[in-house]
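What follows is a single chain, given as structure tokens, in the form predicted on its own.
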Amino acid sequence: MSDAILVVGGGIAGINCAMNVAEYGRKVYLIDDTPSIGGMMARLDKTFPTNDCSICIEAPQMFDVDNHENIEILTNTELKKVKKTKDGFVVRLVSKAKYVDEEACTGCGACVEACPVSIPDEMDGKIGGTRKLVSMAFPQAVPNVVTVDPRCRYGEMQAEGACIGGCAVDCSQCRECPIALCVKACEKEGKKAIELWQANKNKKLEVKSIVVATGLRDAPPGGDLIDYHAYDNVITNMEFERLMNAGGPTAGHIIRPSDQKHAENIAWIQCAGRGLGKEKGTPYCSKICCMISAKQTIITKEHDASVAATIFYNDLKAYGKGFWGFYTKANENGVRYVKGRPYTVTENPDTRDLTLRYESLDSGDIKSETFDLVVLATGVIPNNRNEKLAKILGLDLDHLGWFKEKDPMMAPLKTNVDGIYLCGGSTGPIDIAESVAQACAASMRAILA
């Protein structure tokens, strides 16, 4: 049996776990079900409480992982079956086709430019973000190659103007595509990296132990939460994060989705959706939202000191090192904190401004204020593949969908299955610093298993 270790999830926790294991001389398989490692952190603008550039921190780590002789990265890859043996695990994986030869692709972008169809980006759609049917996850993606959307490959996007899908012969049988613009653009660059005939590949591994680092995701607004679905200028804190990001759809300009005007009066609503239940929101405190909003207001003020920033909150969570000082910094920069409970938003159809009604928790009065933009701190929830992964690995989930530790006090990061460990957002809401610390601890448990 191999003494290799499998790390499931290529976010900041998975990256640090893999690197730590590899530095001890062990073989590591780092898998992620998306086209690139990096996770949520790679899409952020800054990290709290230092406000360092997020991708500036993570990109060098991604590069190191990609170039480490003991680490094999498998993106677009999912667990299919896991069998426990006396000495470890036999793992079966499926790598989904990217329809691109990763060895030949240089990430030049010629195929992206040639693609005739743009669609709303899954993360940035509401704030104007689009992507092509041939796209790269983000500029610093690892591996730095493009991926062809499967819907394009199988002819499902022809109605949108896609150039692929009209042939009588399937791509798997015809390897000289005469119509695909991405193929022609790639060949014009002197390469033949686009391979529309690719198929999914199965892979079998033998590993000593497994670390689950599946991460978390931002909670979508449930139901009619503060009229998110009704008004363009009501957005989530993750969407606002992308507005601030120089690599986002607005190149870092904080503008309103409705009319692209620079927002001058912005409200943040804390605990948006909290207590609404699992189907409509988060029935728990996500722990990191207060600092996320503080960070966003500080950076907004750095962009333009004249912007009015107001945070509506019920309670304040500042549990980590430097967090209270971060809150103090927001106050010193002119951020206004209002202890209130917002409950409805209405829009002026002429100006597209938003009137927010709320109950003041200090006086009990009902008040109204008008803003250009409203940002919902919706919290974080488990990865949507946790349930499937738990069945494959035989792990226990709690009633909210997070992986359960065997004993948080006496056996932290261990699971109910010997040889499988947890770290990062797989266990619950967590910040980046905690994720890295847990990744180091889980890597040592996996090595010593």
Given for the second form:
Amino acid sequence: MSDAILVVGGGIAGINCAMNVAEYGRKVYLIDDTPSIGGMMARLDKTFPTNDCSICIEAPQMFDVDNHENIEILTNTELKKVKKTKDGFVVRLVSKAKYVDEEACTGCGACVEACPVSIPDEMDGKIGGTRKLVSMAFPQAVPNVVTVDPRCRYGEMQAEGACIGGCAVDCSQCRECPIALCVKACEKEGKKAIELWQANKNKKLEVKSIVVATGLRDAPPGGDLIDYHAYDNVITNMEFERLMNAGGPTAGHIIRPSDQKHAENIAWIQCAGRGLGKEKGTPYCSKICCMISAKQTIITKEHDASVAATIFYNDLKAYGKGFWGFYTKANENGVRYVKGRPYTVTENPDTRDLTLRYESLDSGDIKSETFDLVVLATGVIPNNRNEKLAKILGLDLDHLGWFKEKDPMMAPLKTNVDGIYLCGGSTGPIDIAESVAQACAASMRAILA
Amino acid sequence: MEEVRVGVFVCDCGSNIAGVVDVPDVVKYANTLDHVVVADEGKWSCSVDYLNKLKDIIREKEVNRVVVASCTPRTHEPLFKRATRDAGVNPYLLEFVSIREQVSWVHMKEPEIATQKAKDLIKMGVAKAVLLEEGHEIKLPVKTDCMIIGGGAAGMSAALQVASQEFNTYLVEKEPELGGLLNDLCFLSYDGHNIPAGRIAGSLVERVEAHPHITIFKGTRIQSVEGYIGNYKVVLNTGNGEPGNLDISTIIVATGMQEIKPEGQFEYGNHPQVVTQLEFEKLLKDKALGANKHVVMINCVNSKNDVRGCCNLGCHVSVKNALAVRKLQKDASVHILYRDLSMIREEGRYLEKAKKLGIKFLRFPDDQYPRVSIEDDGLSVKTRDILLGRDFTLSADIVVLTTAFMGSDTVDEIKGQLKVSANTDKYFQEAHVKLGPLEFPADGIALSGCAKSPLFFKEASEEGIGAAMRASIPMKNGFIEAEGIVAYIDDAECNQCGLCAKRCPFNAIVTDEEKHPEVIQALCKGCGLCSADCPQECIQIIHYSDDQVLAQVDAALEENAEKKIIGFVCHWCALGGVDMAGVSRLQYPANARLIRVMCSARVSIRMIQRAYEKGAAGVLVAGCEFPTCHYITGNYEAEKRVKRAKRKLAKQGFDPEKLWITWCSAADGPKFANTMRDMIKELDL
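After the form predicted on its own, can we look at the form predicted together with its partner chain?
Now the complete complex, all chains and molecules, led by this one.
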């Protein structure tokens, strides 16, 4: 039986877990269901409470796992079936086609340039970033290869102007495509890396133990109190993160979606969507949002000290080392903290500015104030694939949808299935440092399984 | 001496490079350079086909220095290092030149200028390659003896994991019994489930004490620690007065925390019925509430102020203990006076339960703490509730102060013994706040639990297990290995000033009684801070020696120096920013000739001075954006040194304004491109 270890999820927890196991001398399969490892952290601009640039510190670790001889990275790959055996697991995976030969692609980007269709980038939501139908997940992606949008291959993007045009032949039938511009561009570069005829690949692994590091996601904004969907200039904090990122769609310029004007007066609303019921928000405190907003306001002030930044909050969570100092720093940089939760917002149709009404907890007064951009701290929720994964792995979820530890106090990170362990955002709201610490612990668990 | 034979391999990267740069012309040029015996063009140098060809050429032409001119070393250096090694050449004899990210992608509209820049960069690469020396990965043996300092939750969890790998585990506890803070607690609560702390502590202690691979030293303190990973000599001051000597390979620090006694605050110390949560917990544990029917808790004592932050634990602990009071005495009243309620996840439900049971929560203003006064018939607490907007006076049988924690008193000693740092609250400073939470900068010492910051039991146990992992890796492998880019000292020139040993952030330089420094190369990370600071200039870094870097400067400035900017860029972030500018196809002026160093702290004043002497139009030092640094504080050191360099240059009659610094994140391509544009403008090029 193999003594390899499977790590499910290539975010910062999965990367650290894999690296520990590999350094210990054991074989690791690191799988991720997106085209690149990196996870949530690769989307962030900075990290609290130090304002370290997120990708600057994550990318070297991504290169390290990529280059480690004990680690095999499988991206665009999902678990299909897991069977427990006497001394381990038989795992069946499916690697969804990227329509690219990963060995041959050099990430040069010629195909991306040639692709005629731009679509909204999921990562950038409302703030308007786009990507091509063939694209790299992000510049530092590992593996550093492009992925072709499957909709393109199935002809679903014809109306959008996809180059396949009226071709009636199913891509899986052709080995030489005379039409697709990405294929031609690649051939012009002397390569044949784009393979529109690729099929999904199945793979079977035998592993000794499994670590679930599937992470969390930012909660979608609810439509109730502060209507994200009705007003262009209401965005989520993850969208703001992309807005302030020099590598993001606005090259780090903090501009508002409605008219691309520089935002001068920005409000952050904490606990946006809290307690609004399971469908609409988070019925609990996500703990990291207070520090995310402190970070975003500090960076905003660093970009341009004249921008007014106001944070509406209820209970301040500064639970970690250096977090209170970070909050103090925000205060010193001129960020205004208002104890109170806004309950309505109205838009001035001419200026597209937003007026918030709120009750000040300090004075008890009802007040209203106008801002040109509103950022919602929506909290974090379980990954939407947890339910499916739990079924495949035979794991229990708690009533909120997080993976459940069997005995959190006496046997942390162990699950109801012997040989399967948890770390990072699969267990609940968590920050990066805690994820890394848990990843170290989960790797120890997996090794000693 | 062996003849130096350089092979230059220039990549087309399809049309990515060849579409802008005249690669055949560059190859022709490379062939004319001294020591170059072969130069070749590859359409895709990283393809398996070409790598095989490259290896054949190396063997056939007996190449012993390899220059690859292609994309960026940040992604492709390992690949070409492997190919070089496969061809029988030491991989440290490879020099990587970036002509895609630094040339063809950023000067797309100026093919001639781009071609000239590519030639220059290759000339610089060859000049360095000629001087390259072999490097070797360095191994330091590590045996399997682990000492864990602290026998609380984290320490015991760590010990069990280490010992279960059959490593010799030595658990040192200063108190007469194992258990740490667990011994003082009534019960622990997680996600609404309560478990008696005694049961948890009992189970852990029993397993630790019964484990055949764990040796326990109770009532013992550390007297001295000398050495480094794999080679620590530890002297213990054991409980029975006999000294204990241990040979230790790795260390896990789990020294825990202690409650800060709020002497003189809220009548604590003046009235026996004003107690801390920990003292109150003891009453709960002993079921000794007695006549204490009216309990008032005051949260955020000694925390969230100018001195220290949130205590991390108090909100949860106050609610937990309030529920415990109600369990013991149904008719007791409990008021919790708080500032913010930091209840996460399931704790929200816990809070609801407490409210349902009639526990009262009053929220006092941040700047107006409750006041406790001693009355004839007990205690009285005056407070304001901001939610109701009115004042309350509560009479109390007992007032419980939820006070903050600080690290153990032993931290002052231990930080000196291990040469690590701690903050003013005696919490140890981890290697990296985000990505290195369970270790110190120096190899071989792991950190866990409340020794780093206040944690709940579950988190502390997890950290203990995680720290065990970090300490186990070198013990399992039997060695630690460093990349060959390390420092070495020319003893003949050294005047034993001791500066290098003091400056090394990784404790990799040790000195003997006569202050002779020795680099423990396996611990060296190759940042070059010691080298650049050495007053005798007698420390060199393999692959980044003074001679090699100066040769690059000289080669770059051989022609048209007055138009050129010499840029020293750190490998991690600044070069990342340069690469990002390339990937984003940001177009900027082609005046810069960049020289890669591992850390901006490697850039010595001498290097900067050389560029001035050779007539450079400007000099740029580029490192990681603060506070990020791959070597902890290298960029801070570089900033200080650049200031010194400016003063020195001014004294020598040079214009210090030509020396620029920029701190650039790896995501910030625009910043690097803008710096280039600004320099061109300001320097009038």
